[in-house]
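Taking the form predicted on its own, here's one chain by itself in C-alpha cells.
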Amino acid sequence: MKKDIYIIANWKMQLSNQGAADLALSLKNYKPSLIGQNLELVLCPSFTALVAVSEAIRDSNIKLGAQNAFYHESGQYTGEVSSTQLKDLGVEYVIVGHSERRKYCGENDDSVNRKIKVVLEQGLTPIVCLGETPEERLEKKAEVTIIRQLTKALEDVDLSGERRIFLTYEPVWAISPAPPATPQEVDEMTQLIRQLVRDIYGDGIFEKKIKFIYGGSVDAQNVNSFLENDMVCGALVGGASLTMDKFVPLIKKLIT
C-alpha cells in the first residue's frame, strides 16, 4: 500500500483572489477521486482569497489552509487574522513560521512557538517551517540553526488527543529560483528533526504526531526523489502550484 501524501501550494502573493478560485476549481475538476485516497491536496491562498477558494472547494477532498495566523485570538491588533477566524472560514491547516515572514515580517522563534500553540488550540494544524540561510549553512551553521528553531517551536506544546504537527524542512538557499537540496541533504535533516523530536517527546511520538515534508524548488521532475525517504510524505510547493501546466505534471507524478 502507498504511503499517504500531502503536497501543500503555498500560493504566496501570487494571485488574485478570482485567478485563485479559478486555479481551485481547476484542481477540484482534475481526477477528483485520486486526490484524497493516498493524496491529501491542501491549498494555501492569501487571506483575501480564502472564501473564493473556500466556495471553489466546496464538496471535494480538497484542503483549505492560510499562510499565517496570529498568536492571539481577539483584540486590537489592526491587520492580524487569528486562528478562530480562520477555522470560520473552514481552514483545517496553517503555515506558521516560514523563512519569508521572518525575514520580511519580523517573524520569530517565540512568535512561532506561540502561534502553533494558538493553531493547536483551535483544532487546526499547523505546518511549521523550518530551514537555514545560505549564510548560516556557509558558516557550517544549518544543524545548530535546525536544532534552536525546532527546540523553541515545541517548546511546551502539548501534542496530546488528536493534535498533530507538520515539519517541513525548508531551506533558504533552496528556495525557488534557487536549486533545491539534494536528497541526500533533505536525508540528513530528516534524521537530525527526528532524532529531535525523539529528545523532547519520547520514542513513538514522531510516528504518531509528526508528518515530515520538504519544501524549496519542488517540482515535477524532482518531487519522487524526496518521497523516496521513507520519513518524509510529502512537499511545500510555491512556484510549481502556481498554474495548472506545471501543478498537473506534479500531481500526476504521485497519483500514477
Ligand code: PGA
Given for the second form:
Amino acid sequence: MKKDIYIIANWKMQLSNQGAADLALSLKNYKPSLIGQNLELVLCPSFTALVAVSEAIRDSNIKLGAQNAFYHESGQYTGEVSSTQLKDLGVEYVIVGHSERRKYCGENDDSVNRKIKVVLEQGLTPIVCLGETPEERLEKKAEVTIIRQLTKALEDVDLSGERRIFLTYEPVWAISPAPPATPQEVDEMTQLIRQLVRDIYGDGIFEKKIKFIYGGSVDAQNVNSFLENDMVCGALVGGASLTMDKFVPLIKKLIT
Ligand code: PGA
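Next, report the structure of the form predicted together with this ligand; the form predicted on its own has already been given.
Next comes the full complex, this chain leading.
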C-alpha cells in the first residue's frame, strides 16, 4: 500500500492575494481526483490571502494552513492573529517555529511551545519546524540544537485523543537557494528525533501521533529521495511551490 504523503506549501511573504488565489485555483483544477487520495496538499499563504485561498480551494481536498499563530486566543495583542481566528477561516494547519520567524521575529523555544499548545487546543495541527543554523552544524552542535528545540517544543504537550503533530526537520543551511540536506543527513536527524519522541512519550507515539517531514530546497528532482526513508512522510516546500511550473512536476512525482 502506498504511504500517505503530506506536501506543505509555505508561500512565505511572496505572493499577492490575487497571485495566491490564482495559484490555489490552478492547483485545485489540476487532477483534483488525485490530490487527497494518498497525497495531502496544504497551502500556507500569508494571513492576508487566507480568505481568497480558502475560497479558491472550496470543494476540493486541498487544505488550508497558516504560517504562524499567537499563543493567546484573544486580547490586547496588536498585530497578532489567534488560532481561533484562523480556525474561523477554515485553517487546519499552522506552521510553528519556522527558522525565519526565529531569526527575524523573536520566535524562541518557549513561544514555540506555547503556540503548539494553543494550536492543539483549537483542534488544529501544528507543523513544528526544527533545524540548526549553518554555524551550529559547523561547530558540530546540530544534535544539541535539535534536542533543545524539540524537548522544549514538546514540554507538557498533550497528545491524547485525535491530536497529532507534524515535526519538520528543516536545517537553516538547506533552505533555498542553498543545496538541500542529503537523505543521509535527514535520516540521521530523523532517528534522533524519533528517539527523543520515544523518550518523552514512550513507544508507539512517534508512529501514531507524529508526521515527520523534511524541509529545505525540496523540488521535483529530489522529493522522492527524501520520501524513500520510511519515517519521512512529506515535505515543507517553499520556493518550488510558488509557481505551477515548479510545483506541478513535484506533485506529479508523488501521484503517478
Ligand atoms: P525552500 O523553503 O523550499 O525554498 O527551501 C522551505 C521553507 O523555508 O519552509
